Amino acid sequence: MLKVLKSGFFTTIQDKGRVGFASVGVPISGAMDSYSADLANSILNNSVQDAVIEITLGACKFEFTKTTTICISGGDFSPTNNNMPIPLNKRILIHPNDILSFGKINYGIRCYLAVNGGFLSAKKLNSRSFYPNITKDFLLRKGDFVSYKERTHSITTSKSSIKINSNHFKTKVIECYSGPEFDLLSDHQQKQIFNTTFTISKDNSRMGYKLNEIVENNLSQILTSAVLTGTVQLTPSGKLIVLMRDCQVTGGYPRVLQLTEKAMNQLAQKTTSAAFQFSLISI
């Protein structure tokens, strides 16, 4: 078993989430940073399938009770084992009591902790990701234990370690496609979606990222439509809003653009203040 000794400011686990329940209206959740939750996983030779923990901001610790592997990928929150600094992305060996602690952040907002054949809490609608009233949990709390499998034979560490492309997460441009209603938006909306930097305001989160700047809307309602992670709808005020994992799956704001999976991956790695500027791509 895996101790919370300290949860964080928001701390959950996650997999792939729920695909195949939109039409009953349950979201897909899943790792906000599925790039880096994937790239742990695969050093420890797991399924991409596999559980992770998801830590937002570091400031937590945990104990564990077997021994086994682990693997931490995304943001670098200075993780100590014993007190002693290990690297991300590389195996390394746990043994029973050791204690995992995440510190000073250095980069990123979110890291992945993998374990050697996943984190078994309970599944729901095939998937472990915690969401509000549909697992029982919604985060990881301080005295909570997660299962895992004892791993006593055929553990092995590695010297190697993985270089991460810096990029990830200093990028300053989102990759998007046009959304459905783009072309209702004038050349002028248009140029200025394409030429503005936006920052992230204070009103972020699993569900959803809204940015400060202002782009001209004269657009009309349109029906209740389906979204998905990573659609970007233009509100009434001119504000808009990046649909992040734990998104509703409808919307009746205009869907003007959509961004691509790299870059819903780097974009959950900013936060509050955050800047960067939309680059638009062909299919």
The other form holds:
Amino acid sequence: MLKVLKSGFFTTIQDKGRVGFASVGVPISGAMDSYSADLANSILNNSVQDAVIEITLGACKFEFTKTTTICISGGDFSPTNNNMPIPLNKRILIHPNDILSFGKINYGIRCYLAVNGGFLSAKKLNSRSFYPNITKDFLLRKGDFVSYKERTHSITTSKSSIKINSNHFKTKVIECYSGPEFDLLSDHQQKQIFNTTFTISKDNSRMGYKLNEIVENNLSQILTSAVLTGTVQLTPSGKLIVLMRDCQVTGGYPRVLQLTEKAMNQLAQKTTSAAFQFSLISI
Amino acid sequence: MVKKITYKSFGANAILIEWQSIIDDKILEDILLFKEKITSTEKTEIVDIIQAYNSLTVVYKNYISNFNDEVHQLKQVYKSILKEGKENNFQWEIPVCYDVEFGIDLEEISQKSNLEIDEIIQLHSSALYKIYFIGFLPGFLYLGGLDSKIYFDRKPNPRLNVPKGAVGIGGKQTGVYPNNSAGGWNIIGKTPVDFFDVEKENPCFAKAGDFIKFKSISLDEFYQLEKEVQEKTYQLTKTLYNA
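Can you now output the form predicted in complex with its partner chain? The one shown was the form predicted alone.
Up next: the whole complex, starting with the chain shown before.
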């Protein structure tokens, strides 16, 4: 078991999400930065489907009750095991009663804690990803327990280390395709979208990031239609909303851009007041 | 009517198929039939299909390497004939208690519209509503067929917590909140029926193309049915709908 001693700001269990339930209105969910979650799993030789813990801005503490190996990838929140600093993107051997904590934020806003064999919280509609009214909990809280399998075999430590491209955390360029309603925008509006430096408003969550800057908008709303993770909607106020992993399956605002998978993962490592520009690429 | 259908790429792994931008039963029928044909091909590279008023979005597992090829294949599927018969559609009877205890906006909308509360209830519960699709929240049905006499604008300030089962009117739409949620619709009643049960293989009993009929019940009946729903002894009334 993993015991939550301190829950942090927003700590959830995530995997690849619930694909295939759009017809009953169920969002996909899943790790916000799936690149980092996949990396942590692959370092442990886990399946990419295995569930990890998504930690937002650190400030949490866990106790392990069984021997295992873990790996932490994504944002760097100065993790320690029993107060000893541990590296990111490496297998770490864990003994019963070890205490893992996160401290100072060096970069990124989300990190992923993977465990050998994955965390084994309840599966609902083929996924362990937390989502209100689908899983019992939508957040991990102090005192919660999450189970995992005991692994007693020793680990082969390798000296090779994985070099993480720091661009993943630092980039100020968010790549996107044109969205279904992009062509309804005038040349002027299109230029405005690509010439503006946008900042993330404090209204940002796993559902979506609202941006602060205003884009001229004379488009009418559309008949409610599909939206996807990474869809950028232009709202009547002229503000853009970038939909993230927990977004609804349908929406009625014009869909002007569609982020690439890479861009979604990069944006997932940014938070309030971070600045970036959209860059259009063709499919 | 000539059905003009367009195909657009939607990101790197989805294709958006669009019909004319209107809410129309014939279009819905065409969309649902196309969806069934796509589903029956059992193509494993298609992981989800998101259906709405005038669109189908086909989501692929991987990047679409050749958009034109995929569109060509979809067009072939559209032209094909469904091998098995079309899925049955049902009419579901949904009990709703319109008592002002639950219908917390009834008095206000009655005053604004000069309609008696009983008339509003009568108009709301006598219509047959078609399910266009499910979205917004898990188990939230988009219904067509609200009587124009009871179109009521959304509240200027959404409530932070509308209870599960609340029945509301928002502009030209009516619907049921499948779970506690924020919401700006005028609340006119409450149903004890569960519209989303995650423990079921099929979490929502209804599907696009089915029909909903609301039935007015008393407070006593509401509490009785609520108990049956909790004890899982409640059986929804459904009848086969022959279009």
